[in-house]
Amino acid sequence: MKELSRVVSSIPPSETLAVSDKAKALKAAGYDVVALAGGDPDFDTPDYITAAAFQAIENGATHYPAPMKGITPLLEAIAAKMQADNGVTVKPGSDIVVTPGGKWALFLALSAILNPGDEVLYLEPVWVSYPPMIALAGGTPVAVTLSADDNFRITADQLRAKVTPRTKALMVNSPNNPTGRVITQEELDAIVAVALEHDLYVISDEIYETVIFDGRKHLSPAAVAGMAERTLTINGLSKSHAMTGWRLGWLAGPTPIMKLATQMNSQTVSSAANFTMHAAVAALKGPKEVTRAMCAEYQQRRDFMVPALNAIPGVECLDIEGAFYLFPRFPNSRRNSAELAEALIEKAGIASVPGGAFGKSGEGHVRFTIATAMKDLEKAVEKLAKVAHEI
């Protein structure tokens, strides 16, 4: 048989999804496992959103949507949301593509701007799918390593040190998965300065925008003067409205780039689901109290988990500012992150994601999610406290 794709063969499977699947299989087999590996909110999709989907189906929204890149009410709702919440102006008819999930929006963004050999900077620790997506889109992933000892702070000097004549773009994720960091104004200024100095595109992944703690403000790069024409913004409803299974995201950016993204979308996935788009309109126009209540619950869980983990000898956990992940480390352990995760599931029945899956700077860490019930978090802390000395 002839050789299969070298590019796809070089891409590892998603470790976060693999660990989640393993935890579900163990639970199904009767093992006492606390699943802290996934990123699926434990909340149900709000009733008014589900009702809108059923109503859309009853009204005949089971055919291809028109336009295929997003029904007009949804494009308008996204544009209004970005103006009101982010200070970003986009034209509904030309600057937005609705996608089947935020992942596809990220891949569209990369595909629309990259040529073979173009380099893309990403901040490490990094969500596991960024480097493979860059490679699949024909680019070369380049890590900008951030340190836990400096709370994963971003500086202009760190970025400049990785820029070469081939650098095309920088990927930014705030609130961040896996570190829980939220970009400060100083860090955004650094990103903007380097992007303007070196004529870089910025791909801004804002999927955790509503999960932000302690009164902090979410900052969108596209809202900064001189950045709208070079910034592609990715967002969606998976985390904000507990709609992971609905597969609904969007990409917004400059018209010339969005024209290419629309072309690619039309030749690949065609569209997101029609009735899901109607549900998304309801979500974006609905009460914000729902997302605020979810965020308040996540903050309550964080306020329990961070001090509880730090109280366990041999465990260190930085506080988090947003998203719903913790990134604890085990400074006295001689195990690498994969071995740590394996020991946690074998000795404590806790499923986590190895920190190394998020890049070299994640070694020594594991990722826990707090997108699960408080009783499970309390159980996890109790289990970990009993075996931490062995790990």
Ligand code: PMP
Second form
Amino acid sequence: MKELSRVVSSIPPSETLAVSDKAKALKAAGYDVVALAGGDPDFDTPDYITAAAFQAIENGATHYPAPMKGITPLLEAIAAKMQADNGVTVKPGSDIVVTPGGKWALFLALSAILNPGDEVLYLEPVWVSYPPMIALAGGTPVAVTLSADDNFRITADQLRAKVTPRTKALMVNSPNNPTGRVITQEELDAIVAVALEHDLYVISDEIYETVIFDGRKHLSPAAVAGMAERTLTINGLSKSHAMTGWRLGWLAGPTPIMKLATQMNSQTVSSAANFTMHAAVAALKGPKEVTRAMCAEYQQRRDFMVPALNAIPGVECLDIEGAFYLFPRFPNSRRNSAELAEALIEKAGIASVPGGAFGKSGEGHVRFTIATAMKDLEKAVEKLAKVAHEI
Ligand code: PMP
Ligand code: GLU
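Okay, that's the form predicted on its own, but what's the structure of the form predicted in complex with the named molecule?
Below: every chain and molecule of the assembly, starting with the one above.
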């Protein structure tokens, strides 16, 4: 048989999805597992959103949508949201494409700008799918390693050190998966300075925008002067409205890039699901209280979990500023992160993601999600406290 795709053979499967599947299978087989692996909100999608989807189905929104890149009320609702929440101006008719999930929006963004050999900077620890997506889109992933000892701070010098004549773009994600960091004004200034100095595109993944703690403000790179023409913004409803299974995200950015992204969308997935788009209009036009209430709950869980983990000898956990992941480390353990995750499931029945899945700098860490009911988080702490000395 002839050789299969080299690029696809070279990438790993998504470990976050793999461990989620594994935890669900163990639970279904009757094991007492606390699933802190995949990041999927434990809340139900709010009723007014599901009602809008049922209504749309009854109204016949079960065919191809028109326009394919997004129904007009949704494109308008996204543009209005970006103006109001992010201070970013985009034209609904030409600057947005609705995608089946934020993940496809990321892949479209990379595909629309990359040529073979182009390098893309990403910040490590990095969400599992960025480097494989860069490679699949024909680029070369280049890590900028951030340090847990410096609270994963981003500086202009760290970015500059990795820029070469082939650097095309920089990917940023705030609030961050897996570190829980939120980009500060100083860090945004650094990103903007380097992007302008070296004529880079910025891919800003804002999927956790609404999960942000202690009154912090989410900053969008596209809102900064001089950045709109070089920034591609990714967002979606998976996390903000507990809609992971609906597969609804979007990409927004400068018209010439969006033209290519729209072409690629039309030649691959065609569109997001029609009735899901109607549900998305309801979500975006609905009360902000819905996302605020979920955020308040995540914050309470963080307030419980971070001190509770740090009170366990041998466990160190930085505070988090947003998103719904904790990234603890086990400084006394000799195990690598895969062995740590294995030991946690075997000895404590806790499913986690090995930190190594987020790049070399994730070694020594595991990721726990707090998009999990409080009673399960309490159970996890109790179980971990009993076995931490063996880990
Ligand atoms: N970006 C980040 C950082 C994520 O963690 C995820 C996972 N949900 C996504 C994008 C994509 O989410 P989805 O495709 O479910 O909208
Ligand atoms: N983004 C979530 C996570 O990191 C869901 C799984 C995935 O899409 O990778 O766990």
